[in-house]
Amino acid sequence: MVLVSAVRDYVNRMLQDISGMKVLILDSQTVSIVSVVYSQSELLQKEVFLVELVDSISKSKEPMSHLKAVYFLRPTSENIQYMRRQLARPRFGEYHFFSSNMLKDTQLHILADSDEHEVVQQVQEFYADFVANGPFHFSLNISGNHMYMLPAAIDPSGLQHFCDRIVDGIAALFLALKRRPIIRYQRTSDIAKRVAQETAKLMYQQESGLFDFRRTEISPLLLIIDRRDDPVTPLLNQWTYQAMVHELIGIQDNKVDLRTIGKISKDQQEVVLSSEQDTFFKSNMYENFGDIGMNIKRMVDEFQQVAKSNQQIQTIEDMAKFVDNYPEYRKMHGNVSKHVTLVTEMSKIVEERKLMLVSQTEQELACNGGQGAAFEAVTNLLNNESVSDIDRLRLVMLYALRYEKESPVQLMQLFNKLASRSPKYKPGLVQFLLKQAGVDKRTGDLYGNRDLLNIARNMARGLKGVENVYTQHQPLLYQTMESIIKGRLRDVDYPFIGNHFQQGRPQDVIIFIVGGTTYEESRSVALQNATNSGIRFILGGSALLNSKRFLKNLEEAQRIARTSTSVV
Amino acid sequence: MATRNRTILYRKYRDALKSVRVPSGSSPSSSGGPVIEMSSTSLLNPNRSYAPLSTEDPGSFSKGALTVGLPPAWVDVSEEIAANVQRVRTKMAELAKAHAKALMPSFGDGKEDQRRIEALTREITDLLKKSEKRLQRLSAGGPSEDSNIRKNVQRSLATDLQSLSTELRKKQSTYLKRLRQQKEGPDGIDLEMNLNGNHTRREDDDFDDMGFTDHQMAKIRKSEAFTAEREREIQQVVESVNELAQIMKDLSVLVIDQGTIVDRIDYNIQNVAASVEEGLKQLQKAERTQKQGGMVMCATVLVIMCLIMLVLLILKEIVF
């Protein structure tokens, strides 16, 4: 709960001490940051009767005093602008102004200036920069995503806005803990590094008395790595509700939107999947699919009956119970109408392109041996009519992930085939991902194969077998997390920053993967975080990946790429 | 939590920009307001008297948004609910006393407990049927910002007269269960026992004797009694029952369900958005409609028409 909670406080501290009607106004991205963690019916409860986005209210110019305006915005220039144009015309009684992150001086002068009415009542900063998708995961929701993948040269605007934006979120998190971190990052990765030595500088140096909090305790350890450091995970297919729904249909901000999958009835079109409102979800976001079958047909006979004893009313006590049981009657019908829903939708899809088949050569790919049956494989699945144009794809990356070293006639082979029966191919790109993320490039063990114990594990486990096939494949961030746990998180690969040193083992871990976290990825730290082994860790990231946006990212900086070096 | 008070650091910096920018002696339309209007009439004029603040267009924007407006109307009416709402809070609390009071063994009959509390659940369902039948008046047609806002009352105190009843409905029902558990237990049993005596008395009574005797015919009386006053007290469930559940089926459309995609912040906007873009499509459709309407072609006739009678009306009377 500590994200979401944390959050959830600081929108309780912004509402609690103004009273009177109010009107919340929020930019793009604090929309994201509050939508998460409160509801518009505790808006309403606080008094709040209106949410506006700061742009669109610039438009309107009717005047209402009898409201108090209370701003929650990103500090940019952008939204400075809009502020100073709305202090020269203000509309409302009172403005209370809330800065997600850090306002710099010159940000104070402009609206100090332009605030010529005296309007404004208070300006704080309030640090919830970050998007709390769950209580051990946050996410920026950074649109230019694919900026980490290109080199410092092509764009060093474009690059520093970026990075800045990382700090930002990382600064703004640990304010919320109020915490002060010691920072390692991936050697190997320059955007890691360079994020690192910036998140230092803010906090031992620029800002180092807002960050000077009591260390009574050993400090919590902040891990920077590279996305890819760990290609694989975000291309797999998933099989885990929660990561299967974002994998298959798409999350955004604990939202999924069926409006472009079929023909879904009006009042499902779009919903929620919160682990904090929804029971059910939240004893079964990391279950597989075919024990999320299971639970949901029971939960649909129980709904059956309860619906079965309020047809049948009879007396006028049967009367009074139902009356007061509808609420809770009509919550629970959308609920399971919800669930439903969803799992026929991904049901829909597994059949349609075959999905089942497909995973388990990716599984196969990602965790098992044998270049040979995998190539034949791989080959047999390019050559089905059936398979769709984007799981090819992910076959050929993954391939080429694993066996990029191993006999690259037949590698080439799988090239051509993939261009040749995909037209929307972009050519090159699975070379792009190998220059980008290829064996050279990465730190961690990905496939088991360079660090002895691990050999011997893969070699214990597949004598021993695996209970399921789909799901057998563990992400590199749990074996990162094993290696913190015991202490042996090697020095050459991720140093510390500065002079730091950490003293024993740290109680709070924050891993920050520049480039994106998985549904996996998190789900693996949650399972991590129930065992209780002492450690607590929180996951975050540039922004939240299927294979879709992981792909997407590729193609944008393989374009980029290609435009400026043609330029140059 | 960590947070960081910037107020003093901005109160500093306006008030020295508010300095710098005084003994401009700006332009009278900009919006500097009353200060710069003194300092400018007492730098250009050093002999003339302090000129009243009159003197700036009274039309000025900047001046009206200075004083805090009045609110509009509906303010009133969801202020005039909201401290409904109080009441009946209060009002529950006394009641909840009340129960608790008649449900006490006395020697008394219990009969003004039973009055009081008749009385305090008749005020409450009035309060609340009153402030539901308000509550419709809250709503506006129109898409704009105050319409939303509007709705948003509406929904809030919505949700709270919902609390409010099915709390006052638990309150009842949970009380009539304890009254009932309490009468039967002394008499029930009896009661039942003699009903079956009744019962068995009367087969043999018809062979034997035709009447009942004083005795069983006192007792027979008691148990009319007692049966006309559960009679009663479920009538009375009933009525309460059913002015509850109208009062919740209407409420019920107002309420926001929780944990659904109408209780996010960021789908209420997007539809405001939408809605209000929709809205003025349609305001725009409207309006083009209305303009090249036949009604306004048909009355345009009608008038011109009407126009030229008069005129041969006139004609006729002056040839004649």
Given for the second form:
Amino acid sequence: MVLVSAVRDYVNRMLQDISGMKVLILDSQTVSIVSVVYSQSELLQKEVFLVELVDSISKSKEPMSHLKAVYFLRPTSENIQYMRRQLARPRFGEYHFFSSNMLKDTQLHILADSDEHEVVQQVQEFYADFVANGPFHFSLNISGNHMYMLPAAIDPSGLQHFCDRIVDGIAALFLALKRRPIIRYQRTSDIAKRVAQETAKLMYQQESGLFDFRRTEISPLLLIIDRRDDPVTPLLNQWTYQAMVHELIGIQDNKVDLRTIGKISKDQQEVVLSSEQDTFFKSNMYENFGDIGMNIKRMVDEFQQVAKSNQQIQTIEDMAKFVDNYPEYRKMHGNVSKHVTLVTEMSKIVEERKLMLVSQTEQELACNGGQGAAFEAVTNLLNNESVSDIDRLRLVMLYALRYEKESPVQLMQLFNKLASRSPKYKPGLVQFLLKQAGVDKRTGDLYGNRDLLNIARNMARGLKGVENVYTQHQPLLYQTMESIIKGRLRDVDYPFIGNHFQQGRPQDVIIFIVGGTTYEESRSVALQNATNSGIRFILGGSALLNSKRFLKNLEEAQRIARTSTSVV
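Can I have the other form now, the form predicted on its own, not the form predicted together with the partner chain?
Chain only, nothing else included.
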């Protein structure tokens, strides 16, 4: 459990060495970092009786000298100013400051100068500056994630801020793993190149001493790629459990907000979906929707058996046994109703939006040729009253990405139909996507029709047939991992930074996608790691996408590009 345990270890070390009652003070980003690896009950066990945000605690004046304050913050100038003001009038008995990344000397001086009352017990760097969504998957949750689509000239300081956050996150990850990587990047992407160069500069020049772990084994590989090389994956509907929940309802920091859904009991309004805390979810997160229904039925049956045995209380011993088992029973009850609620809600959405029909065409567009049939299928769905606006838009985008060169006339017909059927989406958005991620911009063999090996593989797959029509799509990342395992990742497409080259096959590969990752890709990584190929893959990204978030980023970038006069 690489990433989750790395962050958990840091949180453990922060809390266990400080005895007595504590208040944990976080910022808007470290609250996500802690919440995905640590539950509230675990914090209570560590005598944390209060969790506060650093900006809201500034407004309170009430002294609490009986509490020890544990600050875990990102080393931003804003947070350092909060600390400075709070140390000027200390409310707590002791202050322990943990930074999620490297502190600058100037920041240390500010903290030292502010501690006039000598209440600061320690200042440490604990490199947990990323959200560990799973054992091999992390995100940086960057709010301005659309920045990667904009030319540098439009908003230089915004883009610099975006790049800095990515470099910080990657640096923290490698400091937590105690490794320094060899760095490669996608040649056709300016932003991937820039992130790679700035990361290398930090690790090999500015902070080379900090990253020199004197390890003898082969260096890990850090590969930085651009989301626009595979715009298809974030546009598709999903049919495996975790990915589907994120696509249809939304997952934020392993939590699902169910308040918008009809009548739901108070304790089910926000539920946690974590493979660490929920064994049913752990064993089913990558299963397809059909199997989930069967497995949930089995879980309900087991629960009913337990409930039935609890009704047969006849003796004092039975009563004592029931009381002992009650917490477990309550937990089981909560778990069953959580998964039943999620699957019921998703079934409703699938039915309302006719997603089985829509998804079949999506998968055909992503995986198989046949332009004529595809045009007809998309046209029929655009005319179908039950198909929602967002699904129409995604279908036209998937068609455009696939056939932009082959059928420009029919593409224009689809643009016009989309404009008349779903007027809130201007065709300009599809054109903007092609400008961003069209065939001329991409490096990888997205549709398996450039490379002879891929063409042969696709033909073989077509002859064998597909096990499940809804999950036949493989993200481009899958091919990238295969190329790395076989030592076939071409230097010309993915050059090395500086004169640091790979000596032999790496055992650890970290793939970072500028622009964000999807749960479909994280599933691909987990399944690949389970094959024991001798290489362990870790996936990271600037954000965690579903189709709604990807389209929102696209719209935001298009809006800024339109209003900016400096676009050439």
